[in-house]
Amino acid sequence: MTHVGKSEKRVDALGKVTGETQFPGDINMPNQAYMKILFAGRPHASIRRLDSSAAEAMSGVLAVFTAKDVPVNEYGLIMPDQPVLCGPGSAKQYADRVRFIGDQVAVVVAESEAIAAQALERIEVEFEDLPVAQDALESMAEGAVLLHPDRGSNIFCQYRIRKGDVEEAFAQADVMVESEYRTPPQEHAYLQPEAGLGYIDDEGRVTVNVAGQWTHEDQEQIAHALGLPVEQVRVVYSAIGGAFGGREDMSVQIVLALAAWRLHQRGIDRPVKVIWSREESILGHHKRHRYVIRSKWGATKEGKVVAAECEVIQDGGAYAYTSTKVLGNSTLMCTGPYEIPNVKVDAYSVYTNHIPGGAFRGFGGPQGAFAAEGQMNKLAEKLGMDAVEIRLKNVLTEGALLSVGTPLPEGVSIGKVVEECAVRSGWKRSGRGWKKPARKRLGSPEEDHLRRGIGIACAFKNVGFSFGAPEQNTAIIELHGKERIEEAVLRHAAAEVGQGAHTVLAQMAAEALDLPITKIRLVVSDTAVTHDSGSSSASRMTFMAGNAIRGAAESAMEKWHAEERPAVGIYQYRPPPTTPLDPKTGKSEPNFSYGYVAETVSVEVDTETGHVRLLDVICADDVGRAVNPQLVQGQIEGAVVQAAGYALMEDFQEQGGEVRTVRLSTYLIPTVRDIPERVESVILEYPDPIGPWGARGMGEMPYLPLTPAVAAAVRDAVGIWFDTFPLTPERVLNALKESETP
């Protein structure tokens, strides 16, 4: 192959390095106005009165928009349970309530940002506070205050799996492990806070230029909220300063469109610009979900897991966002990449007055993996068995049945991945099985109060949308020239959120057309000129776009050979269908493709301070085919660092519905001094049978096993299991002191 498999230079590298590339916050238009948003500032309350007259009377204020100005005052990626603006005057029932501090109440448009900010202070809002639900377990209980009274319950999604006979299997098990795991929220902390422009384009369309992950879904939600035909709305993505799932749901998109549209109706055709501060961003967009996972596993003395019972409770926060789909992943992945003949899972999404939970790299997989890998490591310890040995006795193989009663798609490689990771990390295999590396391999700490240990974990995750969600990806290729192809234009809606998607699109187009990559021109991320590509999420874009590009290239080449000029090929790729979880048994065909990963982590624990230092991370990841190996390595290293923050230091605090960590000075993310000393990216290529050139999605996979591997390594170092995290120095030191108490 000429282009696939090579580390081609990123197509966006020069512009981003030189600063020429414009992000939404960098873009200015002639005669633009400025927007500020009034956030609720309260976790749960009814708005009894809202008076914006004093703000509207200010010099320099163009308009103030409230709930009464939104025609269809609702939105939501999965279910429309959130008002665009909260307050009186809306036709949506209970839209006068705010349910978390980041709910949006009013929008001010003014001649300057300073005037808009001053106007916010003149808006009078009379609240009647309501009881605050800040614990998912309490919120599930009968008699709990209802966040959405029209729903009758705070449990807004429930799944169950019933496979085999768990109780009978437990009775036959030789060892049992029972634990309760708690996972924390996490802030995306992308470099570019939410920003954008709303305006009316030359063809009269309500247009927003923002950063997101799915242009066409943004378009549909804007059109729905404003009561407009979809074709009257246009969404354009400029450069995007990171996403990690944090831009899947709405932030400024609808209110920007609302402001531009309502001003236009008043005869004011001016672009409207908004830029959130970091504090506004932290308060205003969703977080990784909190979970409580109660797990009980049983195994034979030979190390075969015979039964797993799990209760999975997800804190969905104030609105649904993508919680139901995230919960589906956790429901599947809480029993790990293992063949377990008897499984019982009950899973719940629950409303609270926390900031909503939503998409974040791994999408429920990290929480499920933390519990599953914790259970597997504890079983190994209880049996006196090596952690690699017990995994290889239980990992899924071709034809093995998942917990949902169906086999994985062909191309199962988790066993090979675990083996390769183990070998690279110093494990040895003999006639008596696998054995972890000797402690001396970890090196000798410089001081006596330092302890070292090593841990391993593995995981699997879906590629693409799951559980029956409609899945497709459409590419358009235009071939221009006379006798020879002089230029190939690829039109594709994929969001480039920093992962290198546009570079990979160009490589795959060049490969499919057998052209130099210099002849590929990209037209991307604009609903006016591209068809729907689906979201840049679920580790799906390379897989889905590659198949769409191959189809469009084949169609365009057929027309080219028939002497059509220009030759235009349009192809919509649809993967094999998936099916939802059966409400009684959970039986389903959940996904059409998976990625497989294993990681080892070695740590050094300071027993005097509680500080955990990551020494060495080895990540073995089956990517099917590395379209651009350097970008794959970057994804692995980035995921490891991001997961290290989740595991060790990112301690997002909400108390009584109020956020205590509203700045990056109080919510700490890894710096260069916090990252592992070494990350070895082991790129494995076992082709996916239906992936383009064999490629699997891989962007999320390296994130999944890091935290349970860290927990196992800390156990190896100091003899303490941590079933919750982050493993901050305070938490570790307190546990060390408790372990010394007689």
The other form holds:
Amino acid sequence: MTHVGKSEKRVDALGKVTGETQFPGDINMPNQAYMKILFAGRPHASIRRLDSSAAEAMSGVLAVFTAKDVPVNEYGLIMPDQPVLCGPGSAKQYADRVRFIGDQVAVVVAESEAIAAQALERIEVEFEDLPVAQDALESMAEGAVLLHPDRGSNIFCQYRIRKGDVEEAFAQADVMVESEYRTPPQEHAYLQPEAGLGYIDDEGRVTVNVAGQWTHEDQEQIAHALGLPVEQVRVVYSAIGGAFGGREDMSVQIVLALAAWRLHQRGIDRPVKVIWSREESILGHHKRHRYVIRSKWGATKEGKVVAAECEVIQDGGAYAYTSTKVLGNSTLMCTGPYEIPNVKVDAYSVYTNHIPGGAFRGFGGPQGAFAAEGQMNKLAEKLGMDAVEIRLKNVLTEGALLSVGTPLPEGVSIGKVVEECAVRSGWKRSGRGWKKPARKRLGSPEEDHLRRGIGIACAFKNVGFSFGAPEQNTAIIELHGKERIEEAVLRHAAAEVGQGAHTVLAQMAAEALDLPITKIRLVVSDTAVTHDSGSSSASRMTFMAGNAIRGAAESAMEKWHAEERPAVGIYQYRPPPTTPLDPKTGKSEPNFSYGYVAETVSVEVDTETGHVRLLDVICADDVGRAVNPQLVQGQIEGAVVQAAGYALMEDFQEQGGEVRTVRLSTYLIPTVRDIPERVESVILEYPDPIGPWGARGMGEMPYLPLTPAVAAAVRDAVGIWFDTFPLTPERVLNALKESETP
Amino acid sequence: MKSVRPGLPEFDYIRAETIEQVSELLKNGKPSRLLMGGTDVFVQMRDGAFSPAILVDVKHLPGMQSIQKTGNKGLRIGAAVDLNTLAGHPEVVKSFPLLAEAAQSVASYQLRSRATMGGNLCNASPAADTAPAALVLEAILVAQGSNGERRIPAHDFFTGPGQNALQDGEILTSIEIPPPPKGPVGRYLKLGRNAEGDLAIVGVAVLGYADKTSESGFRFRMALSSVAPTPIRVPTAEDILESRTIGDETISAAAQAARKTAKPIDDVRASAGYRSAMVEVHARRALHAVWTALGREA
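Pass me the form predicted in complex with the partner chain as well; I've looked at the form predicted on its own already.
Shown next: the complete complex, the earlier chain at its head.
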């Protein structure tokens, strides 16, 4: 192979490095007007009265739009439970309520941003505050105040798994571990805050140029809210400054389209531009879900896990977003990549007045992994068994049944991945099994108050949409030329969120067509000229697009040989079907592909200040086939750093529905001086039988094991299990003090 | 929710060439604000904390950006000297490494290219990193106003959170660091939530030197940031270190005295309790570091 497996230069490198690339906030159109959004600013209230007349009367204000102006005032990726604009006057029941601080109430379009901002202050809103639900456990109890009274309950999704008989198995277990894990929210903190332009294009389409993750889904949601046929809406992603799941749901898309469309109806054809500040971005888009996971696991003295019982409670925040899908992943992953004969899981998504929970790298996997790996490490300790040894006794193998009663797809490598990671990290195997590296291998700290430790964790993560969600990816390839192919145009919707998708698409197209990469021209991320690719999420784009590109290339080449000019191949790839969880037993075929990963982390804990410093992270990740090894390494290192922030530092403070950390000066993410001293990426290539050139997805996997591995390393260092994080210095120091007082 | 402003409110920018011009502008009645590096002023203007009609840039007044030796090994630092320049200046590094260390700890390299020592002090944040250094070096803050020059000792300068001793129409033009005592050793230890960029949860500056006239044979000066309404000196700790034989026990006692002097609050960065505990830990660490270095030199 000449292109796949090679670290080709990124196709977008030059533009981004020189600053030539235009992100949505950089684009200006002639005669554009400016939009500002009025946010609720309070966590739970009904709007008694809304009067925008003073704002509308201001000089320089073109229009103010409120709920009454939204044709179909609802949206939502999974279920349409969110008003586009909250307030009286729309047909949507209970749309007069605001349910989190970042709910959108009105939009002002004006000649300048400053005028729009002033006009916001002239909009009179009379709120009647409602009780604030800020705890999922309380919110799911009988008699709790309902966020969505029409739904009758704050529990908006529920899954259960029943496999075998956990009670009977617990009775026979030699050791038991019971814990309650609590995981925190996390902000995506992408470089580029939300921004975009709404306008009517040359063909009369309501067009939005924004940064998102799935052009065609944005298009559908806009069309639904505006009551327009899908073809009359166009979505373009010019460039995207990071996403991590944070752009899966709507932020500015619908209101931009609404403003452009309503202005057009009034005879005003002017592009409308909006740029969110960092504060607006942090308040306005969803966060990683908080979870409470109660786990009770039992094992035999030989180290075989015989039963796992888990209660999984997800704080969904004010609206569903992708919560139900995230919950599905947690339901599967809370028992880890292990074959456990008896499993009982009850999982719930619950509304609260928090900023909604939604997609974020790992998508329910990190929370599940934190609980599963915590349980595994504690069982190992209780049994006096090595953490690698116990994993290898329990990991899923080819044909072994998941908790949901079906086997993993062919190509199960988790055992090999754990072994490779362990060996690279100094574990030794002897006749008596695996043994972790001696303490002296970790090096000696400089001071007495510093303690070092090492920990391991592993994980599996699905590639692609799960549990019966429709899944497809379509590629178009046009071959131009006469005798020889002069140029191959690849039309594809894939969102390049910074991960390198477009580079990888070009590499795979070159490989499939056996052409130099310079002959591939990409036409991307525009609903007007590409077909639906699904989202850049779920570690799926390389896998899905690769298969679609192969199909399109084959079809185009056939037509080329049949003398068609240009030769156009269109191919829709559909992976093997998945099925939803059975409501009673959870039986399902959850996914068609997985990636497998294991990580070791060594830490140094300052017992006087509580600071945890990451020394070495070794990540072994089975990517099936590294299409572009340098990009793979970038994804591993990026995931490790982002997870390090989640584990140690990122402390999103939301109290009574108010956010104390609305800036990057109060919400800290790791700086270059906070990241692990060394991250070793061990790229393993055990091919996925149905992956393109064997590739699996890999963008999320390295994120999953880091936090539980850190927790294990801290336990090794100072003897305390942390079931809650982030491990801020204060939390660590408090626990150290508590452990000193008998 | 207060609407977040899209940008800065409109203002006139005037680059002042003379002190007299500044005094005139400040007196002419229009709301005005002095501009140094702008790293605090612009952020607060964007937040709508104030909207001056005029920003008077005083960076280019004579002497504002220079560092000069004064007689007997002291230094005169122009108020508008940026923190990267300050941290890297050979005279500062040689004679007052504590000040270089403090300057270096502020925010990030990019911000330090703009931020000035004068601005850091005038902003009078309890968390100002150069303030504890100014306190233990017993700097004199030189202000110019229509009534001429006024010399304000650092320990009189900070009057409350965000408040300083400058009078209307006065501007800080330089910071004079008096000649150091013989054989001084200084350290500034800063604890933030991250390793680079965060405001201090606790900052501790310590300056120590041998002095045969004290009972312990040494004198120490200690100052703290971020744990009281203003940056503060810790005389109780200094007394302990002058009156008792220096060793682990005395250092611990002094660190505890620092903890007692501190009056921290809860905020988004840390609780009062954690800050309080960290004052003791960092005071002890800073004292140990200084003591060890003094021992090496003795």
